[in-house]
Structures are given as C-alpha cells and as structure tokens.
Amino acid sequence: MTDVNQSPRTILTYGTFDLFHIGHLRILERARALGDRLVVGVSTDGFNATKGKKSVIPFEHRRDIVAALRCVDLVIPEENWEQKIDDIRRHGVRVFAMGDDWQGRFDFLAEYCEVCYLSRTPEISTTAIKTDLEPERRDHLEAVTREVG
C-alpha cells in the first residue's frame, strides 16, 4: 500500500480494550486495513478513573494483550483526552480511526488528520458482558485478575 515515496499510512485509535473480545478485535482489524501502521492508544487505569471507570483487567496486561496483536504495529498509554493532537504529531498519523459510538465527537482533529468512525461489531460490548455477568462471577473474575497481576 505504501508507494516508495510516500511516508507509511499511519492510523491512530484508542480504547480501554477491558475483558478483549471479537468487537475489539474487529475494529482494530478495520481500523489496521485503512493504512500501513496502526498505533492503538490504550487508557491508562487511572485515565479511566478519571472518566468514572474501573477495568476488571490492568492496564500493563490490556497494552500487553492488545500489543500481542499482528494487526498492531505500536501501543502507546491514553492519559487524557487532551494528549490526541501531540499523538498525532509525534507519530505522523494520516488517519485518527474511532468506533461510530463516538461520531462527531473527534471532529476536531480533522485540522491535523482525516476523521473516520469505524462500525462497531453489533451485539458485543464491554459493557454487556460485564452486565451479563453474576456478582458472584464479576467478584471472582476481579479476584483471580488481581492474583495474576
């Protein structure tokens, strides 16, 4: 995809990526295919508390986990909302790629990048599996995570 005198098409996300399943692994898949190296921006712990979030999975597995993936090329920690444009300078990206649940809100950083909302996986969410899960299991998922941290 990369023509010799063109820079790699770099693209640009980020995400939480707690209890990884299929939609994350979908929108990053998409995200990866829209250019020549994808840098995933995954929220620190304590950005997420920040935004009134507790992830059942620490921070240094979740970039380790999304890290390990062949469709990513770079993980860098999310700190706050604020650090996208330095991000985008730093890494020379051409594309900042988001899930359509955020659509308009990044709208912004088109005075840096194209802008582009990616279809999220219908039927999967962090969110519901957490829902779906039992207390009993939610508390025993939380104690075994802070066993292997």
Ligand code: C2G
Given for the second form:
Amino acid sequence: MTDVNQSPRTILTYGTFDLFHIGHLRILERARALGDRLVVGVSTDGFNATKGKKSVIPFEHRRDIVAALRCVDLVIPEENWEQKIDDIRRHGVRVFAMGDDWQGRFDFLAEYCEVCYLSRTPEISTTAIKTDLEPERRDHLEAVTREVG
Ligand code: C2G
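After the form predicted on its own, can we look at the form predicted in complex with the ligand?
Next comes the full complex, this chain leading.
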C-alpha cells in the first residue's frame, strides 16, 4: 500500500498481448496486486519482428486494449530488449514482474528493483488460439475455454 509520505509502489511488466486472452488478464491483475500502480510495456510490431514474432493485432490496438484495463495505470511502447533499466528508473519501479516462462531471464534487473516471476495460466496461449481457430480444431478451443474458466 502507499504510505502517506511514500511514492506509489509501482510494478512493471512487458508483453506482446496479441489476441488478448485470460492468461494475459490474470498476469496483469496479479502484477497490479503486488503494488499500487502498474506500468505495462507493450511490444511494438517492430520489436516483435526482432523477436521473430508477427502479431495478428497491430501494436496500436494491443496498446489501447491493455491501456483500457482497470488494473493498468500506464502503457509504454516496448521497442527493444535494452530499455528495461531506463524504464525502471524513469517510472520509479519497485517490482519487475513477468510470467514464469521467463524464469531467470531478467534476474539481472534485481540490481534495480525486486524481480518476480508469476506462474502462467495453463492451457491457453496466443499460439494455441491461432491453431484452434483452424476449423478442424474449433471444438478443442471450446473445451479449453470451459476448462480454464
Ligand atoms: N502469460 C501468462 N499465461 C499465459 C500466456 C501468457 O501468464 N497463458 C503471460 C506471459 O508469461 C507474459 C505475459 O503474459 O508475462 C505476456 O505474454 P506475451 O504477450 O506472450 O509476451 P512475450 O511475447 O512473452 O513478451 O520483454 C519481455 C517480452 O516483451 C515478453
């Protein structure tokens, strides 16, 4: 919680958030619950190209969807791998949080803030959704949706 004479406890996370799904929402809500304010870096289309990822939904839409969430206070563009330290400093970040598919990959940030890996929501991913939208996989998507709840 924010102490009267302290700045808000700001949390930072990053992601592509393509075909926004419940796994994205849960990690953002859980990251927000670690503090008082959540800053989210949304990967630009150019940065995704360097990750070898091409999102279905363009950056501007992914950005606006994430920015509209009640648990998100600020969205910034994620344009490269190197910006995290500057972002931590610029936004007074106390905790860097990511899903645990990134376990260990950002431990170097512990010099600047707490680093926290949160467990992923099982059974759902953007890749799986794309696959499941293929006609022969439609019933699988419905089953997973029911299972994830
Ligand atoms: N996530 C999750 N559960 C899922 C799918 C994703 O908790 N079923 C989490 C990921 O662990 C990540 C966030 O949602 O913390 C965003 O996931 P992606 O959009 O796939 O982001 P990614 O491509 O991993 O980019 O610099 C870091 C990168 O920008 C992360």
